[in-house]
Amino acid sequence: MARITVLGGTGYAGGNIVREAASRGHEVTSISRNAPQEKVSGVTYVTGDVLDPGVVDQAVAGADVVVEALSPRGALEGTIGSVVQKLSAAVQAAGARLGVVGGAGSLLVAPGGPAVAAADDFPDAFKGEAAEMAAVLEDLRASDEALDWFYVSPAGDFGPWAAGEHTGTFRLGGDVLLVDETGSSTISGADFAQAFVDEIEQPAHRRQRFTVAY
């Protein structure tokens, strides 16, 4: 059993990770600005703002794995990079592991690029978020080798509008967007969470990004 803290544990990705980790018997703490309307049994819920340095320290204290599942929106727009840098330093000092939920925008459409977010049909509304999360990934790759991290990018179509089902069957890839035979790139929240928690239980991507899709 691992002690897992999820920052953003009431959001879409974070909520699915919390639910999956708790179902496997892990000791899970969710930290978010607001309490959830429905709580997962056995999960400890804490309210706090990650922009408060004390909340970062609280997230890392006693944790084996800290999950950053925050979105660079609203008050967090333009701040995710600095938040992850502070979190990384605390995680490294504690000897814990850091897992980051990234976006699909920084994935490549083919080996060698370009990035998904560079495509003409990529929504302008999400380009800022994609750039921020791409910068987070680059910072992690340039970090001290002592920092144990992994970064998971979902398929292109991932969110509450495409929640899908828990199939238990999916593919893992590297830096290139995974698509099916029709050109679609999808993953349900539950299957994304399964892949994420699998990595916590059986580390296979130390200091690497990987992607999950059908």
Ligand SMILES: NC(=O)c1ccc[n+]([C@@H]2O[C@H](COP(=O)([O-])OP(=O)(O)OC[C@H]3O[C@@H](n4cnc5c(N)ncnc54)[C@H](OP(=O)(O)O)[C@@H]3O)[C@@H](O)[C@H]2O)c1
Contents of the next structure:
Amino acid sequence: MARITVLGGTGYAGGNIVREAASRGHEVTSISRNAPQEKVSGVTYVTGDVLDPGVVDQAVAGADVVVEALSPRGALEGTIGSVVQKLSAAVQAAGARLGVVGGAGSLLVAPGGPAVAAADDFPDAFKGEAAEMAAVLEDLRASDEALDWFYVSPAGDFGPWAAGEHTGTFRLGGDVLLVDETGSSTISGADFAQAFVDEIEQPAHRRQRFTVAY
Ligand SMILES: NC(=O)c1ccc[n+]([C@@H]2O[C@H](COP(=O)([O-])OP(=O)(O)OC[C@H]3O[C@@H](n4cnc5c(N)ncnc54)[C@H](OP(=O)(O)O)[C@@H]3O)[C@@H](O)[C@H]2O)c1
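Since we've got the form predicted on its own here, give me the form predicted in complex with this ligand too.
What follows is the whole complex; the chain from before opens it.
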């Protein structure tokens, strides 16, 4: 049993991770600005803003693993890099592990590149978010070796509009976008969360990014 704190545990990715981790008997705390409409049984919900001094320290205190499932939108647009840097310092000092929910935009379309977000058909609306989360990955890769982090990029089509089913069957990849035989890159929220919590339980990607897709 691990003590897991999920920043953004009421969001799409974070909510799925909270549900999966709690179902496996982990001690889970979620932090977000608003309380959820529906609570997962056994999960402790804390309200707080990561931009407020002290909330990052509160997230790390007593945790074995801290999950960053915030999104660089709204008030967090342009700030996620500095939030993750503060979080990284606190996690390293505490000897905990950091798991980051990233984006598909920084994955490569093929070995050697280019990045998914560099493609002509990548939606303008997601370019800023993709760039911010790519920068977070670069910062983690450049971080002190003592920082124990992992970063998971979902498939290209991941979100509440494609919530899907919990199938328990998916593939893991490295830096290259995984696509199925039809050319689609997709993963349900529950299967993404299964892969994320698998990594928490059995670390296989220390200081690495990996991806999850069908
Ligand atoms: N295919 C893709 O590449 C893809 C698709 C979707 C998501 N993603 C990535 O997945 C990550 C999570 O995205 P998501 O769609 O799951 O996000 P989301 O549903 O918008 O959830 C964001 C969470 O963060 C919380 N939050 C926001 N601002 C906060 C603050 N200042 N302090 C504390 N909590 C705050 C929100 O709750 P409150 O509003 O109540 O605070 C919510 O729990 C992002 O990095 C995103 O880029 C990637």
